[in-house]
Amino acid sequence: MKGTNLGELQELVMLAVGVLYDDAYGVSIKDEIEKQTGRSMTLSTVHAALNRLEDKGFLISRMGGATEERGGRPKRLFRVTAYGKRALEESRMMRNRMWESIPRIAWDNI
């Protein structure tokens, strides 16, 4: 797993943009992370994310039209590559594998 770990916000952010498809720019990402986990946190926390995934090679963007809405600026738009599906991959993966070794008294004598 080498090269494809994935912090916790970084796995927040890949998710949400995942959940976003064809809609995840910078606000869209971090109202879905607020309203999937409640908490918050800023914007230029989530573009930090962004580019360091992006420089990762799990993540491309791409700029979307200029729209009214936003005084004629265009979005810039993020996808997530096979290279960050596979990271997204083996992190649920690792994350399922260690809860099924939890051996069930563990839970019982809390």
Second form
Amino acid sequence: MKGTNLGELQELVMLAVGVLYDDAYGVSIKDEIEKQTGRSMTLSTVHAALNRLEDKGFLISRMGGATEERGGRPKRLFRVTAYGKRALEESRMMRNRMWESIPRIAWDNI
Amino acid sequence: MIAQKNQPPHRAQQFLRWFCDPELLPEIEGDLHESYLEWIGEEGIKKANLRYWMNVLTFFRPYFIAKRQFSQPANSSAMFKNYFKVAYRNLIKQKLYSLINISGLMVSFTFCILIWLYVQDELSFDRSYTHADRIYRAWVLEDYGPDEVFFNTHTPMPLGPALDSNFSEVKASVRVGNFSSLVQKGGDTQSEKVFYADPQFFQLFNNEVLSGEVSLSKLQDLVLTKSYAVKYFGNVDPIGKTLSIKLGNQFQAFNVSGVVADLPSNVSLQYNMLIPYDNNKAFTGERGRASWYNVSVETYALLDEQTHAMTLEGKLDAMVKQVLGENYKPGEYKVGLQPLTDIRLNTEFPEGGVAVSDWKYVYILSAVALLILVVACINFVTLAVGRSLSRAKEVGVRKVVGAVRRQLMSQFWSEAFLITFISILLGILLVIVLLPYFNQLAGKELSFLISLQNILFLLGLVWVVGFLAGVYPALILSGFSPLMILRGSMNMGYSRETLRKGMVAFQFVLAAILIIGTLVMKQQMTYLQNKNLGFDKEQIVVIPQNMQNRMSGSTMEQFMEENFGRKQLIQNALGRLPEVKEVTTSFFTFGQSGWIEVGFTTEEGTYREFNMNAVDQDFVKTYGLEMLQGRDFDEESGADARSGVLINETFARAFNLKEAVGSTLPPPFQEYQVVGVLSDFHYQSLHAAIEPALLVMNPYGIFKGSENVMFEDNSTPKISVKVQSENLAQTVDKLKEVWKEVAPDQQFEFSFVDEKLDAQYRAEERLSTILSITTALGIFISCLGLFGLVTLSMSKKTKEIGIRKVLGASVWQVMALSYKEFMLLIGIAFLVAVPVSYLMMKRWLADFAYQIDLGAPVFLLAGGIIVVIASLSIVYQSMKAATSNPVDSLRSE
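So the form predicted on its own is up there; where is the form predicted together with the partner chain?
Entire complex below, previous chain first.
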């Protein structure tokens, strides 16, 4: 359990990588998160998260083509690994379990 | 094209590339670039640039920063070590060059540090008091038209209380005065300067209290400094002990109530014995104490925090109007305030009871120190330029091997800093050795402490000088193209040659200014010392007569009578000695700060002043004053003793006494009759012009008629003995023996008139000595530069000289060639220096009432000195080159 623990930001980044299948790189991930959550973040935060997730083996990357709009620099495209998928699933399951164990009465008086 | 235009900020990119891990860099740059284009679309280029920068900065965190750069620090420190190693080797290899540079810098550093200490001390004056910035000294200006302006920092006695009662802004005011008096403990009597002050004194001047209390609350309280407590009481606790001080005509007992630490040398108010103010009743009349026209004490005021001195000054006129009423016309009488911290160096204000130094000396010395430093730096640079040819090869080789420019710059600057650092260390050592001598010279008690200020100063000095000295090699030499150098097509450019010559010329301008300044000062000092002062100053011994309290309770008249009676006794005794030619007694002699100043109001109602000395009938004879008209005092004439005066020429002119002899003095002194007119003589220092003066045997009538009597120096009667002897020391011993016989209860003190006279010019003497030393240093450093330069220029010319000699030129012809070149430089430098130094010295001389003419001879002499010194170093070097065998220099081609 411990090894696959994900921070919220990391989870968001991994989900975005999944959403963007095959076109997940720094800027697009950032844009996606901003679009979906309304939260703005800096590129460096995204990059730091991506690199860390790759170190943990949750993500895998390959170099993509260079384009004019990137000043001739290549993209690094990310994909979720099987291990990463399991980490996401575990995180989701843990949440579901906890949701389900909340007694109805807890919601009644809100 | 569009993409080209929309490039992110260059520097931000550079910065990113510098720190970012190269593995991550491409994608980060790519992402940033992509976003950047987006931002431009959204917000325009300016905001986009800003956002780009912000984003780059957010990447500056450990995760992205390249590990390599910081994981191998060993390399950079090794390089650094290598720079110093190479610098050290160069130092050793080029011994002459290093010696010139280091000795020049060392000497100038030494000088700079000493001057720094001096200036620091001058500027720190009076700043040690807690409320220094809120304390002011009052001044009084009485203006009755031209020639009758009296500007004083001595103030009327009622001023202090008036300030206190009229202005709530004045938190405390204190009046301070001093008088020379006799102090007695047991049977011992000594002459001392005693200060008196209001009890608030210590509220303003918070001197460190060692024991007891310093309230000055009781009339008999006495505060001593530590060294005076020791002087009178040794190791015994002085608190409660008694000393007798002579007030007026009587000795009074004072009880030591407090002891303060010895005052730091950088405070103006230097007292050793302090008694409560009201004691001055004993010697100041009721009229004087209430008069607004009689100035005798200094008044200091402590203002509260909110009050600006200007605001208060504006209200002083109203106070003056109130106290003086109809007695004055508007503008005639003004009172103002001078900040305490301003006193030491402000010569615009008349000297009060405290010593004033001249800011000019601070400036002159700082400027000179700076000049010397500049000259040493210039030397460094000139020599570096001179050597650039040989260093150029080194640069070429290094570059070919792979050194980048930044490394070469570090290399050259390391060398400069190494030399600077060595020089300053040696300089500091020299300072420590020289400080006692310097203190003696400057009349100060400076010490070189490890304080933050001093350390910062030294570091600053090293940094600035090291930086400046290394600028040329680091910036220019490192930029040489290796191709040009190694191909051998490198030549000394015309501009570099000019630069070098220009710097040497500049050095000589400075040296010439220093030499001229020193010569003029020396000349002026000699002039002052040798000027005919109008009296004999040689071989006159002055013995102060510290009279005992035998005539206690007597009036001044009685005092004088007894005094002169006793004098007769001593004179007769002294006159027995064959070495003694003349003996006379007078209130004042020569070489003191001035005679009595007498102020009075004429019948027309204007206030005038003259100077006075009470003397006996032998004064004119003893001092060899010259009679112009009339006669000397007649010993037998009772009229002379009662009412005769001798006046000087200026007196006769000033008071319009055409047929002076036989006429009476102007009212209210008309009971006095002029018996003779003396030709003018200098009874004050030559800074001041001669003023009206008179000699009188019976001064009481004059005291009575005057409104204002002032004198700064000790007025106890003094016996002047004109001796005639080869062996002065022996004669003085004889005088002492006789003295012991006649006045066994009195200490024998003596001084020589000529020595006292010399003391009047001590400030100038000091400046002139310091300047002579500086000049020697300046010339020394300039010549080091010249010497080094000639050496280099000769070594470059060895081939030329060789060829010339082979073709038949004589040694002389060869030497003349280089000699001419350098002499032209020196000539130009001299022409620049002359007008500059002329103006400078004119201003300095303006301080003296009697001054030398600034003529051509001084300048010619200075020119001669420079030419001779420069010639010596040029000839020495060119001789070597010219006499060398051409075979040696040409063989290698």
